[in-house]
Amino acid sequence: MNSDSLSLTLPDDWHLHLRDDEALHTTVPHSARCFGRAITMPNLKSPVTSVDAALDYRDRILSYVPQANRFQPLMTLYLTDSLSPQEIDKARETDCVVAVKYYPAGATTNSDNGVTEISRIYPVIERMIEHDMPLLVHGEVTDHCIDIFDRERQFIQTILQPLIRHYPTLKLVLEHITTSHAVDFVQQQPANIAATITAHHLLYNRNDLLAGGIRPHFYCLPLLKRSSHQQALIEAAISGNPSFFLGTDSAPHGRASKETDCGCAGIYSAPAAIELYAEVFDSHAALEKLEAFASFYGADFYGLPHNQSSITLLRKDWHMPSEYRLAGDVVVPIRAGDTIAWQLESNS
């Protein structure tokens, strides 16, 4: 491996927000440039709660994929208290709907229709186990009595651990983990339990959000945590443990919604996603571990083949634009106006 050039099997993004309609004009090409597939989140303003809605959404996404690109969105269903087990049967009849997303009600963007009490979804979980369909979990409690920095740990202790004891064969991904508690939990589980890790939780901690003033474009949920948790995530990502794999959680919001007295949660990383992961792995002398983390472990967990094409990254500085158009507004990306140390050269 040339220290200034890195070739990877085409990676996949196992946690992505593309939004809908006109926003797709920006978000889809940004992700399609460096990822072959992406688990596409269902928390639209009208949540994707049926297979028919998921397939319609997929068609809208595909209409924005650049012509020469083979990007494939992998669709998910939004889990509600009333989702029918029969909808899981229907999902298994198509290769396009591959998982179900669990949002605790009120946990994050467009999650008001999420699960209010986990026992209400047991029939759906049992049907998912029958079909070996993964449950993708936003792992935070929403009790306002719980400190916001402790909500992931509390979720693991009070919701996730009992769920896994009750359903030990459930295939589950704890999404966008942020704490050493989550790392420890996943490391102690069998291979049917995995976790995604974002670039922004590897690169930043809560000082970047709060020190010297509140920076709304670093505001995401789950929140950035203290540096010791950041270090635990880095160690997990570069460890070679196949239970940890890439999921950007890239989540665009227009500037008008972000820079307000009650700004939206989400960091838009898609324009430099794989390059930022390369920065992290490079800075920890682990570039040789990036391909498996980005291109193999997630596909293996989902039972999908590895991509056959490849990308090449060059150690070459470039500057992130300060903004991109987004559906009548602009979105401020991660590292806006700053230098990125790796650059995508080709997608062959």
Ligand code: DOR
Given for the second form:
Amino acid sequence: MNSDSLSLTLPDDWHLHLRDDEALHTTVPHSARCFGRAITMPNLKSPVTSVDAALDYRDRILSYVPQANRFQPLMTLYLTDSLSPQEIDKARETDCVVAVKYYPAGATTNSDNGVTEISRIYPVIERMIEHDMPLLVHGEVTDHCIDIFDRERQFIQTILQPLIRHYPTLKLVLEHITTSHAVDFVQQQPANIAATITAHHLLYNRNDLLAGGIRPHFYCLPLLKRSSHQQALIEAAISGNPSFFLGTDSAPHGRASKETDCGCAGIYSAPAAIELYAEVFDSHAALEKLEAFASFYGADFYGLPHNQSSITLLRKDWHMPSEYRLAGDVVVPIRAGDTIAWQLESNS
Ligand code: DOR
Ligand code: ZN
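Okay, that is the form predicted on its own; can I get the form predicted together with the ligand now?
Let's see the whole complex now, leading with the same chain.
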């Protein structure tokens, strides 16, 4: 590896929002350019709560994959109080519906149909354990009396720790972690508990969201936290611990629904996803740790093979456009109008 060029086994994105229909025209090529597979989130306006709906959604996504790419969406089921264990059996019979997503009801975008009380879904969890299927968790409590900056820590203490005590063999991913508490928690668990880390939580902290003015395009959930938490996430990502791997949580919303009185949560990072992770690892002199974080640990956790092809990144500035078209609106990407320090040269 010379320091201005970096070749990696084709990475995967273990947490992605592609949205649906016309939006796929924008989102799918952005992710397909640098990822081989992506765990595709099921929180569509009409959530993906059945295997049949997941397979239909997968077909719609595949119809937007550019010819030059071999992108494979890996589908997830949206866990509701009424999801049946039989649906887990049905998912297992496919090789492309690979996990179940748990949103506490009301925690984030399109989560109103989420789980109201965790014990209601124990029969589904027991069937998932039988099939070794991972539960993907949005780890924030929703109680209004809990400060929004404390909701991840509270979730770990009051929901997650009891859950894994009850089901110690459950395979579980704590998604888009944002705090040192989550890092400590995952480090203390055996290999069946993992976490994804986004590029935006590695690059930014709550000052970027709030200091000098409110910046709605930095508003995501879980919220950006103080810089000491950001540092803990960086150390986890570059540590070489296989329980931490890449998940962008790239989540596009139209400009109008971000720049408004009550804006939506989500940061659109897909157009520069792997490049932004390269910036973080580079600025911490850890570029040699990027490949395992981006291309191996997630696949190993899910029991999937590593990708065969590779990508090359160059240390070369480019400018992120100020917006992209998104289904009759525009989406403002991360770093809009600003410089990105690494560039994707090839995907072969
Ligand atoms: O910022 C976020 N956006 N966090 C989530 O949990 C959901 C996502 C979305 O779907 O927009
Ligand atoms: Zn997400």
